[in-house]
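Next up is one chain by itself, shown in C-alpha cells, the form predicted on its own.
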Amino acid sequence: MFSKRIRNVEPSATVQLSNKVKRLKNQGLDILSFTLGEPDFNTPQHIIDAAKKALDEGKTHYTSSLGIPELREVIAKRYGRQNDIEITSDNVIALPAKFALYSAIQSTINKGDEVIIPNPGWVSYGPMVQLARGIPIKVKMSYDDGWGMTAESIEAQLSSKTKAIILNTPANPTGSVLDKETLKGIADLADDRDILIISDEIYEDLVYDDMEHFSIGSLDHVKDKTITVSGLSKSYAMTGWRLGWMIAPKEAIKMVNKLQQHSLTCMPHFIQMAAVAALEHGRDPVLKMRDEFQERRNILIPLLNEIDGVSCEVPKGAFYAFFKVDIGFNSMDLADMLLYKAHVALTPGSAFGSMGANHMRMSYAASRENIIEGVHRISDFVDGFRKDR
C-alpha cells in the first residue's frame, strides 16, 4: 500500500520525543522538557497585533504562490542590509523553512545523487534527501574540531556523484558556527567541483560572544549556485506560525515555486502580514531574546561540566548544549532513563548521526529556574548511578 521510500525513512526522532514527553505531562507527571528547538517567550505583541489587524481587513483569502509582494521585497532588503547579499524580491519565496529544505532538494536532487550533510546534524537533513531519492554523505564532525564542518572533510568525501552540499550554520544540534574563512573555502571547492550548495540559516540572528553570522551566498562566485533558508521561528519566537523563505537564484525560486503551487499553494495572507510587520519593526526584539538565551548558556555550560562524567564545548550560536556523557549507557538508553527516573527530557545525541553517540541534546530555550533544576536533576541521577555502581 505504501511507497518504498516511505516506509525507508524513519520518523523525526526529535518530533517522536517531544509527542512522548506531552503524553507524559498529561498522566500528570513532573517534566522538564528540554527537547524541542522552540523559544518559550511569547511572540511579540506588534507581531500578534498586526496578524488581528490583518484578519480584520478580510486578509484571509488565496495570495500569490510566490508570498505577497510587501513581504518578499522587506525580505530581499534585510538580506542587503544584514547579510550583504544583493537580490531582488525576485529571488525571493516565502514559505515555511522546513519546507523551504525538502522543497530545494526535491527541485534538485535526482535518484543517485550524493549530497553532503553534516553527522551530527539536524535530523530531517538524511530523510529529505531519502525522499528525493538522493544519497546523503554524512561529514563527520567531533568536540575536537569544534564540531565543524570544513573544505577539507567535505572534499574527502565528494564524488562524481557529488550534487549538493547542506550547510547548517549557527548548528543544529551542536551550536557550532562555521566562520568566514571556513565557509570561503567550502565556498571555492563548491565553485571548483559545479556543486550546490544549500545553506541552512535558521539560527542566523542567534550568534554569541564575539562570533558573527556569515551567509555564504554573499560571495560572489557562488551566489548563483547557493539556495539560503531562513525564517523567523527562532528569532521571532514564531515556531507555530510556520513562516520562513528561501533566497535563490530566480530559476530556482521559479522551480521551487511549482512545488508550492501543487503542496502548500501559499501562505496564509494575515501572517504574511504578521511577518512584514516583524521585519520592518526592527531588530530589538531579537536582539532580547538572543541576549536571555547567551545568559542561559553562560549559566548552563559551567553546571553541565560540574557534572561528573560530563564535558560540553560551550556553543557558540543557536540555543542547544550538545555534551558527552561518560556513565556507559548509549544515549539513546540514556534519554529513556532521564525521562523515567529524572523526569528530565533531553535529545539522544545518535538521533542526530553516528557522531552523536553517547551525547544528549539540551535546549537551553527555557526558563533559567528549569534549566538549573534539570541539571540538578541530571546531576542527582549520573550521582545515583556511579553510587549503585
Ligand SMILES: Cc1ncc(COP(=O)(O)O)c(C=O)c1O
The other form holds:
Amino acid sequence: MFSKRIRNVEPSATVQLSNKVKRLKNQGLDILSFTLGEPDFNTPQHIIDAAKKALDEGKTHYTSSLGIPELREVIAKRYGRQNDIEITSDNVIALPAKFALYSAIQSTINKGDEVIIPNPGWVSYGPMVQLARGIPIKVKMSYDDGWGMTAESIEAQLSSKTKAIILNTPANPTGSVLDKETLKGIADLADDRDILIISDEIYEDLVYDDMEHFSIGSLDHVKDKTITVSGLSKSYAMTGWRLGWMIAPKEAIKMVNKLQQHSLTCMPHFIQMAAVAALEHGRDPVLKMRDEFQERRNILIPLLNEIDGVSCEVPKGAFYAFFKVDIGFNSMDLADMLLYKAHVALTPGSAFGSMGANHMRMSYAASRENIIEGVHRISDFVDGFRKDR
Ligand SMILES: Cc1ncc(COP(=O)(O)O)c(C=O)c1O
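Beyond the form predicted on its own, can we have the form predicted together with the ligand?
All chains and molecules follow, beginning with the one already shown.
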C-alpha cells in the first residue's frame, strides 16, 4: 500500500520524542522537557491583534499562492535592508519554513543527485533529500572544531554528482554560527563547482554576544544559485503560525510556486496579515526575547560544565546546548534513562547524525527555574550513576 519512498524514511526523532513526553505528562509524571525547538514566550500581542482584526475583516479566503503582495514586499525590504542588497517581491514566496526547505529540495534534486548536509544536523534534511530520491552526503563536524562546516570539509565530500549544499546558520542542534569569512569560502567553492546552496537561516535573529548573522545569498557571485529560507517561528515565538518564506532567484520562485499551487495552495490570509504586522513593527520584541535566551544560556552552560563527565561549548546562536556526556552510555540509552529515572527529557545527539553520538541536546527555550531544576536532575542522575558503579 505504501511507496518505497515513504517506507524508507525514518520518522522525525524530535517530534516522536515530544509525543512520548506528552504521553508521560498526561499520565501525571512531573517531566521537565527540553526537547522541542520552540520558544516558551507568547506571540507578541500586536501580532495576535492583527490576526484577530484580519479575521474580523473576513480575511479567511485563498490568496495568491505566492503570498499577499504586502507580505512579499515587507520580506523583500527586510532582507534587502539587513544585507545591503536589492531584491524585489519577485524573489519571495511565503510558505512554512519547513515546507520551503522541502520545496527547495523537491524542485531541484533529481534521482541520484548528491546533497551535502551537516552531521550533526537538523533531523529533516536527510529525509527530505531521500524523499526527492537524492542521496544525502554528510559532512562531519566535531566538538573540537566548534561544530563548524568549512569549505575544506565540504570539498572533501564533493563528487561529480553533487548538486547542492545545505547550510544551517545559526545551527540546530549545535548552536554554531558560520562567520562571513567561512561563508565566503563556501560560496567560492559552490561558485567554482557550480553547486546550488540551500541556506536554512530560521534562527537568524538569535545570535549572541558580538556574533553577527551573515546571509550567504547576499554575496553577489552566488546570489543566483542560493535559496534562502527563514521565517517567524523562532524569532517571534510563532512556531504554531507556520509562517515562513523563501528568498531565491525569480526562476526558482516560479518553480516552487508550481509545487505550492499543487500542494498547500497558499498560506492562510489572516496569518499573512499578522506576519505583515510582525515585520513592520520593528525588532524590539525579538531583541527582548533574544536577550533572555542569552541570559538563560549564560546560566545553563556553566552549570552543565560543573557536572563531572559533561562538557559543553558556549553556543553562539539558536537556543540549544549540545553537550558531550562521557559516562559510558550511548545517547539513546541515556535519553531514556534520564526520562524515566530523572524525569528530564533531552534529545539524544545521535538523532542528528553519527557525530552526535555521546551528546545530548538541551533546548534552553525554557524558564530559568526549569533550566536550573533540569540541570540539578541531570547532575543528580550522573553522580548517582557514578557512585553505583
Ligand atoms: C534548523 C531548522 N530548520 C527549519 C525548521 C523549521 O521551521 P518551521 O517550524 O518554522 O517550519 C526548524 C524547526 O525546528 C529547524 O530547527
